[in-house]
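Form predicted on its own, single chain, as structure tokens, below.
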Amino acid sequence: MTSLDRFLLTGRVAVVTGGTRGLGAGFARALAEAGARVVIGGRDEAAGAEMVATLADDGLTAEFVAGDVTEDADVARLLARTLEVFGRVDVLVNNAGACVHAPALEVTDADWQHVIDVNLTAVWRVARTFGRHFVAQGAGSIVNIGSMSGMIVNRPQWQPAYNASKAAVHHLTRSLAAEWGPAGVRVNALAPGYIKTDMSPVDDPQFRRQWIEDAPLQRYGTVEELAPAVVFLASDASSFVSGSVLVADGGYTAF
């Protein structure tokens, strides 16, 4: 096997939660381009069907499973449907997320709970469900999507619940890697910086001073730049990497 061959996911099955748009859609496409058959989890059935059709047009294999990662039954169905359609699962990308932009004194209990439920509790729930299967089969790779916000405090757009949830995801990643490593299961996290998506106003002039000019690379990133990092963490190219948080932020957290 050559070094480049180690990045291939041919014959493997990858599940991406929140995979119908933004980062998740980019991750799903990258994994499929690397050879994986991909299962996309999400709540928007129309967007899911469109994503599957778009990948199919490019000769890539994908399946959509509708569901909410905050619901136990939906998470169990995501795994069951993956095994039913493809007969196996090798990779989980825990990507579904939520954010409330508000100063701490304006964050309601409902806001806080919503962000924690989606960004942390659901990551735990999905990782545990798939992790149980991976431990039993003696192999598997989990990639939790964290954020540089788990390491720094974003400004001027305050988001205390999001920051706390992502910091917790990073340490949960290490905890699971430590427990499941002996069973052949790797668990890592990817911590993106400012990445342009339909939901992220990275090119808004009001944020340029703090978001762009404070980064060593002096720009935001793209989904296409970030997605190969997920392929790396999912594939044999990172076979000796576990419990790590890979930061992809244009150098932002260097300061």
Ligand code: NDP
Contents of the next structure:
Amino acid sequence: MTSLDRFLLTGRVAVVTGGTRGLGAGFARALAEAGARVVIGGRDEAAGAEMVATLADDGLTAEFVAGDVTEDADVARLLARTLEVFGRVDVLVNNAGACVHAPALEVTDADWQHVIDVNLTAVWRVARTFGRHFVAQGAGSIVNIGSMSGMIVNRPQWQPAYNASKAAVHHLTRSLAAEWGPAGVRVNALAPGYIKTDMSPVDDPQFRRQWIEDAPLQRYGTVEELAPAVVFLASDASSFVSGSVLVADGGYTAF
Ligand code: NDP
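Given the form predicted on its own above, what does the protein look like in the form predicted together with the ligand?
Entire complex below, previous chain first.
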């Protein structure tokens, strides 16, 4: 086996939550390009069907499973349907996320709860559901999408709930890696910097000074250049990596 072969996911099945747009869509495509059969979880059925069709046009195998990550029944169905369609599951990418920009004194309880529900509680519940299966089968790789916001405080926009949720995701990642490592299950997080998606309006001039000019690489990242990091963490290329938070931020957190 060559070093490059270790990145291949041939024969594996990978599930990506929030996979219908943004980073999740890019992660799903990259995992499929690496050889995995992919299950895309999401709320937008039309976008899910379109993604499956687009991937199929490129000879890639994917299935869409509708559901909300904050609904326990939907999470259970995501696992059940994956096993029904593909007969196995090897990789979980916990990607679905939400952000509210507001100064702390203006964050409502509803805003706070929404961000924590999607970014932390759902990540925990989806990880627990798939982790139970992975522990029983003695193998599996979980990639939680954290953020550099779990390590620094972003400027100029304030987003205290988001920052707190992502810091918690990083430490939940370490906790699960510690517990499930003996069972052969790896758990890692990816902490991206500013990547162009609906969530990050990287082209907006009001953010240019602090988001772009403050970064050592002096630019934002693209989904395409981030996605291979997920393939690395999902695959045997990272077989001795667990409990890690891989930062991919153009150097932003170096300062
Ligand atoms: P987007 O807002 O572009 O996409 C978010 C995705 O999450 C959508 O597919 C959305 O689905 C899904 N989602 C949100 N809530 C739910 C829910 N309750 N149930 C199911 N799916 C849900 O964000 P990004 O692609 O930018 O972000 C993806 C992940 O990466 C997030 O965890 C985010 O925090 C993280 N991240 C992003 C960075 C960036 O700069 N873009 C930087 C660091 C981290 P729907 O279409 O139904 O709304």
